[in-house]
Amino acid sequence: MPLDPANSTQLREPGGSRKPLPPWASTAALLVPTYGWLTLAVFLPLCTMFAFSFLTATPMGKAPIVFTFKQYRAFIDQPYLLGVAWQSLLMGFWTTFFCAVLGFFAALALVRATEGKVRETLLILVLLPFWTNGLVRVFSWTMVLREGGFLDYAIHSVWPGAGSVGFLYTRQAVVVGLVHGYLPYMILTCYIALVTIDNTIVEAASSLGARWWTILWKILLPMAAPGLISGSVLIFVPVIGSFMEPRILGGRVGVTMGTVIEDQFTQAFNWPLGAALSFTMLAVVLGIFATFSGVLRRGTAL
């Protein structure tokens, strides 16, 4: 006998229909695994390091443990750390600035000048650095930037009498390595913002007589502001704490807060001081973002 849609008793399973789960239960089932993993892998280690920053020694050793605020006075007791922190912030600013300029125009070229398989291929090439080891990428730059390296060879092949332009073990070399490492983040965030812009807006502005620089400054940049802001946050925060690029490409001048903090954990085994310096820099970064939060909100709303 065919089922009658009007007869609901024919559609029920034996024993009656199941009662659907409440909305909060299904939401919790989806969120608990994610936030559980974040708690185990991120929040608990951070809380542990935060607790260590108020101790004189870690509980793993035999040294007596005393609760103290001394670790957070490091910038007062050791004034040279202020200069190191300032150089780290400057390095983060210049790296973010160059990534924003290069990343925006690279994303604009992808959106406006390519399509189809060509665009997909170029996007894969943008992501290609993520598929290689970061240490290999940094050491590759030493072969390019050193005196007598690939950069010198390329210039001397065109201008044999030119002097060496190698600038390895300088802050400029560190910025070059950081820009190369973090540029894909900016390209991707700007690409996502630019690809959603309707072409008819640009065509309408062009038909009304707007020049290309007017379209760039009045339309494309404001509408791509969310991508620029997101990319800047993704780049600035890890750059000021980076230690691999400054140590390899900077040499003696590559002392940053990242290298100082790494030394406290790996060389001096002073985990409380390393944790205190980390959370102090985190507070500085949060203060910077809080100061410019109005600008960030306005840029995201455009």
Partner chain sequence: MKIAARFYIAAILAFLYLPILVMMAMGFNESPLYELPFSFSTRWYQALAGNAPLVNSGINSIWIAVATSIIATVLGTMASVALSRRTFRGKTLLQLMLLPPIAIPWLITGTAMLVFFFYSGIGRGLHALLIGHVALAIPYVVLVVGTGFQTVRADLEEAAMSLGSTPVHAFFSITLPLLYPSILGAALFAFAVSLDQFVISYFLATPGFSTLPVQIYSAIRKGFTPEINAISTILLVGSMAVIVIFALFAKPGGVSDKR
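None of these values were measured; they are calculated from a predicted model. Positions refer to the first chain, counted from 1. In this text, rigid core is short for the largest set of C-alphas that superpose within 1.5 Å between two forms. What changes on going to the form predicted together with its partner chain:
The two rigid parts rotate relative to each other between the two forms, and of Val138, Asp152, Thr39, Tyr72 only Tyr72 lies at the hinge. Treated as two rigid bodies, the chain shows a rotation of the smaller part against the larger of 16° between the two forms, based on C-alpha superposition.
Could you switch over to the form predicted together with its partner chain, since the one displayed so far is the form predicted alone?
Only a single chain is listed, so you will not see partners or other molecules.
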């Protein structure tokens, strides 16, 4: 087939007819909607709220706007907040702790005792609840933990004389609900860290006479460390800000920073205080993220 270049067919869209947008303009056109939206819905609100945290009171009507730092002194002026903060940290700590222990071994079991399709299926099963409504899952626990709930019923059916063990409306109940909510996260991050471990390393170690706890302590745990750390950060941060779990499962004892902040916005209408508390919490959150940012980047890179 001799192709005759002189006879070459003409392009339908000769470039001259319609000038293409300069690259920077089309790039901007692609980006502006998204970042405009995020600015309107996230960044401007955060800035506004930051400004609010320096006001004496929620601006209403013609009342003059007065600036102050007093909202940030709340922990000194209202010492009960220190107790609440302490409870929130404890709640975050225990939730993270139980997630780490349960999640690490679950990931380990998945990596060491399953393979192929079975492992894939189990992993999906573990992660599936994570994408269901958190509220509904918290509600599920009330069915289990309440007096005369499923837990009591199960125990009574094997030991009819037992008293009620239901512990709804306790701090323990809140932690159980939170662990249930965030465990899949930890399993996933640990799994990602552990799945890269070469089986031959473990085999080599055991052929050298290492006991299983030596292998666990000296090989598996250090290698899973990035997963454990990133999982812990990703759990601790939302847990200390949670308010719906403490409200539903903790009842009257479920007072946390999250519920206190919510109250400022929905009940007390002290928006400046709520804002100041929010930003104090945000500072803690950002501090945690900054400290572990390196590990987070490695641990969550799928």
